[in-house]
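The chain below stands alone and is given as structure tokens, in the form predicted on its own.
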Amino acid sequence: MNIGIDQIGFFTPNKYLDMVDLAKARGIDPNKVLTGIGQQQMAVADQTQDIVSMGINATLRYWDRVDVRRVGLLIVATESGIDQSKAAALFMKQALHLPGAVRAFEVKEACYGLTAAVMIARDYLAAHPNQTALVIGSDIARYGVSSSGEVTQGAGSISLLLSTKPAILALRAEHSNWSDDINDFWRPNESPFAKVDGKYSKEVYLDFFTKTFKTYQAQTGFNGNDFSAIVYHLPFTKMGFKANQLALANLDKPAQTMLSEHFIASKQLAMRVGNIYTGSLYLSLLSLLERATLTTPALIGLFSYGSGAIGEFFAGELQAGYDKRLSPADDIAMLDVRQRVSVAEYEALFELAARPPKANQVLTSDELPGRWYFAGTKHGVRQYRQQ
């Protein structure tokens, strides 16, 4: 039995601070972002975006060609929870209009969280083959203004139909897993930004990635010879582009060059977009499936990492007319008609959207019509509007 991805979603607030703006204005050599980190970009989160908001507006960007009546199951993947009882896929499965039999709760480890809603659904696809399970992955990276890990933020969501007629990419049942307790980043309960270590999370991120690539070649019998790409959980695209260097190592030259070529393919949005958190790896998946030319069946290796830490390293097998699922001049659109803010219009809106909103305020947003918004609290209970 096939189960894999068969629709792909992904949105980014409508604000972006460019990174030589931030550069300049914190007094660093922008060559140390354009090229030290490899970001362009940050997308910008305002009061009105949350991690319920953007995952509905990135579950919208497919969802008229989904049969609602055969989902499920719906998990959402975060690590920028609004609340710490009641789950985000809740606001979102009301929104959706998803009957009440739908499964629904949320998921947490870092930025490891997508990919393990991803295995929970393809065991429960395996139980129920004739139903499809939603899940995305959403989240706000934010680490505070002038901090070290200032531009390494960003913000997006990334939603996936997963079924058990997959047309994107079906999901080797062979997998890969590490995991410790590290303490990498951590964000505690007292903090609204998390704490990173961030020489001690590459060291660490690179020696999972090694890990389990080599146990899962054991595994499988494959080497590096037979992947057509690899894409990365990127929390800026330098980090994939290290990892990636250690899964060169030993390759014939054109395997080199191919799996080179499309690491750059599978970082292009996430240039422009920073870090996602939880839908990063799939970013890099998306990214690398628009802007690359595959044959299928392409073998694709996947490496997601979560800081605290696991690490995981499973492959698919893309799918013929995968493409046609695919709207890559609609998700650049998206990011070319985003507001341009300066470095003291970012740092006003950091500010006011790491503060919840006074009570029963009702806000207000910029977004373009149709999409969601966090629309403030009434009595206590978070409120949400389409544009």
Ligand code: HMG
Second form
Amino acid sequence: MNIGIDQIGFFTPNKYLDMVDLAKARGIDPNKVLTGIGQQQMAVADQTQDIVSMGINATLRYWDRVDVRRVGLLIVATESGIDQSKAAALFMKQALHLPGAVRAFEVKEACYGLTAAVMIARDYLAAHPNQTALVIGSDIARYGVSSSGEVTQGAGSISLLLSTKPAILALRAEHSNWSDDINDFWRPNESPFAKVDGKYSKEVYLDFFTKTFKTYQAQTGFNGNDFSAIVYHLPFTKMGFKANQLALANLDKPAQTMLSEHFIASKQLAMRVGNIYTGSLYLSLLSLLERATLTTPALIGLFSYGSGAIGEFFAGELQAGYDKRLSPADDIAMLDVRQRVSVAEYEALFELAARPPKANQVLTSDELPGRWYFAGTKHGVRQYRQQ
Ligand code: HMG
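Same protein, different form: I have the form predicted on its own, so give me the form predicted together with the named molecule.
Below is the whole assembly, all chains and molecules, this chain first.
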């Protein structure tokens, strides 16, 4: 039975910071950010966009094509949680009019969370083939103003509908994991900002990629030449470039050329959005599907990494007609219509959004009509509204 991605939706808030502006304000050579880090723009979430509103907005990108009565499972993956107890999935369930019988909850393991959700959903659908599963990764990457990780921030959400008739990507059953208890990146409860050992985190990412990619090939008998593309979790696009260079070693020349070209296609959206943590790997997949010319059958490798840390390499088979499920022009339009904020505006928005609003303060949004937003708390309860 084929199980995999049937629908994909992407959302990022309506403001961004240009990385050259940020570099100049911090006294950094802009080339360090543009080529050394590989980022051009960074999404900025104001006080009215959080993981719930972004997750709903990402799902609404395709929701009118979905039979909500068949959705049996809803998992939200995040490391930017808005409550220690109540799952963000329950707020979203309400807004999306999902049936009461849905199993809805939240999962966490840094940026790996959405892959964990995808794997749970795959197993769920094997047991319930007539149902579908909605999995959403939603995050705001915050390291802090003037911090070393500042240029690798971002905000956004990816929503995936999995089914037993996947129109986009059928997931293969094999997977290869590596996990270890390490401190490369974490966010303690008392801090709105991540703590990070940046250089160490880059080393661990590459080490876990090497281990999982090698084991996957040994398990499956595939080798690098068999992949049409490999997509990566992209905390910043240079990180994925480095992993892709490792994947290219010892491959045939045509395979090297193809994987290199397809990596370039896969990083285009992330270059303009930044790190969206849980959704990042699937944003790379979306970017690949929208920017590359792929012919089916095509085997696509996926490398998921979550600090703390776990890595997973898995793969999927691209389905004929996958492009009918995509709306590349709308994705680009969403980025193009964003408002460019100055560094001073970004700093003010960032500090405000990182703390809870005043009790009972009603927030208004400047998002486009139809989009959901966080409207503040009423008697301690979070309120969500549609524009
Ligand atoms: P940094 O110290 O500012 O930068 O931190 P650097 O010194 O490492 O330089 C970056 C690159 O720019 C280097 O290239 C320099 O050579 C180059 P590389 O050696 O890596 O190829 N460079 C220049 N290039 C052109 N012109 C110049 C120039 N100057 C230098 N003038 C760092 C960068 C990424 C460490 C920092 O921003 C950070 O800590 N970010 C957050 C952590 C992170 O993203 N880690 C990635 C792996 S961990 C992960 O992916 C998980 C994560 O998503 C969280 C989760 O799982 O939830 C983060």
